[in-house]
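First, one chain by itself: the form predicted alone, in structure tokens.
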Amino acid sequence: MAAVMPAPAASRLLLSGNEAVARAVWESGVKVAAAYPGTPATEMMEVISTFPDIYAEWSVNEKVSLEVATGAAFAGSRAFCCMKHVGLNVASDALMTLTLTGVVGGLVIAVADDVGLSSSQNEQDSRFWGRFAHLPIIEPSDSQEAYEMTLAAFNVSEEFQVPVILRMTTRINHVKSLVVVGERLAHVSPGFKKEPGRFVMVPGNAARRIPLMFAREEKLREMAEVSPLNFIEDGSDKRLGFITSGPAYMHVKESFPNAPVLKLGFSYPVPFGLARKLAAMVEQVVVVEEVEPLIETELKAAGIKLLGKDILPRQGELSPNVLRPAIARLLGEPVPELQSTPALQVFPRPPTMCVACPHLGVYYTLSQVRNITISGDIGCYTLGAGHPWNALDTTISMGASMGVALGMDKGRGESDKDKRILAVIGDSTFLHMGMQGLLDMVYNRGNVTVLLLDNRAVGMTGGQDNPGNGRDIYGDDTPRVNFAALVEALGVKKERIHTVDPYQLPLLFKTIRDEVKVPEVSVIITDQPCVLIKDYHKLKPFEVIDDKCTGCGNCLDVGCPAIHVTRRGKETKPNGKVVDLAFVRIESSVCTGCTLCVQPCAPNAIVHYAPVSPIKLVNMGCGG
């Protein structure tokens, strides 16, 4: 991928959080930048790796994309990370530490916050990380600020030596608006210089370094309280004034403009000085924040009086239609109506994975497969626990299948002392946090078949490349992972690695059906890339002969998106059993001819797509 020079200084242009965040990072003159894959913080790092000057790289998991970060840092350079919410836990090993080293050049690390739980597993409040590390936090509202607090928050990092949480939320990151931008500005690196009592944290070092934390964020703590990033905003209506932070901001603003503010994007520490000031102005004051009430705890316990989520929800954004009816209530004036169209009425259509996806096949066969408990992970692949495979029975986090699987054949209880248990895994999930759990498993002898899903790519998010599939985030050839070797390094047996296509369904189910019956660790490695990736080649579509489709509906079980349903019917068998026929075609546009539809097809009635050729028009001479 060839580096492109940005728009020029001055420039307006539409910007999403995300963008905006990039653009900020090239003009501050960092120098290193590392990340993760993850919704809703992906784009930052793909419009980085487009940017010249700067070394960009998608590392295998978040708490190594910090340590990357950390290691420029350290050298004097301005450095970047960036991940989801979640993803600050897997970083949170280095983050409580660093806190206590601090940096040398200016470290932001920009967090994404998934309020409304559009693409996680669960709803987290990432500010908790700046009280627990005693860092600060700057939260911007919209792209506008995400650009300016972004290069805001590198000269606070320089400033306090300290690394700086770029607080954000899926409405920032995936918003756009207009962002008018700057030069980018050279940054000259010292180099790293050797200071053991600083960089080397030993015990005794480390308890050394601790008073000197809790004195940079008093300095901190003052510098909020005059920073330009929080500031008031006076209204005429002093019946409520709030105080807020975030997107939420602009769903107060919206809701309640003659309100008196105070804005908050310096958001950690909380500056009280201003909270007091906004206090004395107002009759009562409300915080709205997104997601859980630590401002509120904090102003609470510096004894002013307000109300938060007392009134307001712990969980989704704070939008006008949660404000407006909640303030009323507390005001006693009536509750407005939402004003709203109505929903236009159309197919249900819930989260299925692509048409011809590698991962299909697999569930499937696991969907055939009877006796077995399924540990699942984080990825595309989670969505085989839908309909129609029903074929996953727990998802907790980044490679938990393995460690999960493990302990449910640790923990078998006398009804389950039969059952099969297998652990499914994705190939860019098995490099960020699969491997030492199959490791694990391997020591303790467990007796778990992993289905370890290689479709060269991390798919959930949008197909990047990991060192699974030989490219890196340029998209330059590097080494490519060998998975078979790569397990058996971990100590599974040679005899139990496999390697299958996932598109091979007679062969896929009798793998599996004879490596569940083996009592130790086996791997079966499915090797067919993602259908949306270049990796993938497209074969001849099919299509469904109408005479010879029976309704049987052994194709809809595959789960392909590419298969409709055309009517329904019903059929009594001689035994008096009546079932349920669903006579199918196959939208031939996009079907990429991967078979699987094919396989299970009793009667034969899908073959390959024969256009018909276009009517040719003859001109019969009767125009006027």
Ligand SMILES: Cc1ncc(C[n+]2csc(CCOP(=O)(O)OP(=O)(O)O)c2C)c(N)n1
The other form holds:
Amino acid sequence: MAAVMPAPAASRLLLSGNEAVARAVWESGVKVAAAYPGTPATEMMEVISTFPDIYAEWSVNEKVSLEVATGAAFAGSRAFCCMKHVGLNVASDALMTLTLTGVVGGLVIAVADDVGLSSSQNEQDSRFWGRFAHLPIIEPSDSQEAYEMTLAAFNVSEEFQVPVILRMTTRINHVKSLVVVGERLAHVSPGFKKEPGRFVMVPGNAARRIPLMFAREEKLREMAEVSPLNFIEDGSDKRLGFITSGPAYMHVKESFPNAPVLKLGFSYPVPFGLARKLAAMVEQVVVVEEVEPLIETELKAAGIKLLGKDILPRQGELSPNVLRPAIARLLGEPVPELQSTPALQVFPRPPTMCVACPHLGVYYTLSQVRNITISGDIGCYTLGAGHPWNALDTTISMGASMGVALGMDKGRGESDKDKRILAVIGDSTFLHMGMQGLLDMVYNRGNVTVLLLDNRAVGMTGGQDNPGNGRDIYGDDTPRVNFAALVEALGVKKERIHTVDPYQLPLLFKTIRDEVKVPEVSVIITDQPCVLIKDYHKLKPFEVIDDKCTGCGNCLDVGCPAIHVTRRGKETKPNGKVVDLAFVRIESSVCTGCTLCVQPCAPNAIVHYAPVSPIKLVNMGCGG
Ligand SMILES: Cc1ncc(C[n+]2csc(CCOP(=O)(O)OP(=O)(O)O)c2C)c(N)n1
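Could the form predicted together with the ligand be given as well, to go with the form predicted alone?
Expanding to the full complex; the earlier chain stays at the top.
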């Protein structure tokens, strides 16, 4: 992370959009900030937690984070919460009523849309949550704007007593550019004032707030017309004028530097007047926005003639490579050739689990069990769907493994009647949204075996602390969840709860095999820390004795990236069958001595290596 702090006012810092927002949150005098991790949003809260004078927390899910921020804003303090795009779906129940109450202290919700799907289960345009909830949307297009617009968002929030959505995309969240920063402002909270007609949203009160919400929206639209965040840049080529927001603005400027542009930083409510002004300046207007046609639909509904998604894709980034050919076709000009991708400098690597990851033992075991269907979830263990395990059959959203498994159990067809249904879920995902699914499963007498992979970390997003490891965002001790007690409290019978070391393959195999035979809910908790957090302790590494390796390849089925094939071959067995051979080597410098590969090695060709090299592993997170 960059030196976001300490840096005096007027410093120019090289910051990612996430770091820039974090700095602006601090400068805005925010008192409470809450989030659940999710790429590409995670670093905002990680940076905020390093600042003085702000209470920061990892919440158990996005809805709770928004509620925590809401409480602080009701109490009159400035508050912030951030999440990845799908997180706003989770938080939406709170959001849709929060729009009626509004806020007292400024509340900014930063939502990071993973445009281009670098690490998410879907691509969505979260601005529609703003449109749906009648909330203002602010869209920065680089780090300086991310910083300035966050400051502006708090002012808008307090002026209109409304939560403001700061819509970012992966490019803004992660790309670094120079930012000139300021100092922290003191924000004085007026304190919580009882006002049941506003804060207690029972039907009668809510009904009275709805007209106020619509009136507020009209005032916000008037503001969008005059906001300095929205402006027209004239250009000499009047054939086309562009209306654009977020990073698409940069792509438009790079591709068509001479075209007039209406840049919308305050993009919702859409300023119709400014759009009409641009339309009067040019022959044809094109709206360039990532991902869905929100601005376009609003403007068309207001009777403004323009093009948008008729000629541009509704998926992925609108980079110059995409924009230039689309506009050339529109203008009837020669279509520029797509810039060819430069030769890959890096050997292509499929995503895989880490060396000695405790999930490896689980998936190695699951890949050996026959006649099962595995309902998966979201986390590092989603990689179990890939080679060599091929041991996940579904993945939808966080916590979905529970409900989907129960539905598969209840909805099984004749051909599946003897199939065993399993669900695999990580500790953080279980606490985020899985608990309710397990409760539902127990309550409705499901026949599912749940594997709860407790690695004491939110591994997928960089190993953040969570209630499963008993540390808060500052690394301080806090009560640690007892998963066995928790699942028992949710109704799972004590004899159906097992805590197993995932490095003990025979025991794990036997436990799974026994439990899938029992026609009721059982939970197998695997309890070994993620190899990239401080709870993990490296053991003596291993190496392969070349002369003893028979090339059977059993160790490769574990899927540990410390093992690689040095030579392949074929062998004809006495019965005439030809088998493939793979002779292997263990990269001893990264091996942590977990023994997962040793256990299936028939010829005992894997032995301890000495001396031990002190390797420090760092979890940069691989997304999700
Ligand atoms: C609603 C939502 N919020 C956040 C994320 C980002 N995310 C992906 S997996 C994950 C949690 C992974 O932690 P855990 O379940 O403990 O599994 P691990 O990666 O440690 O194996 C998170 C936060 C997401 N995909 N969806």
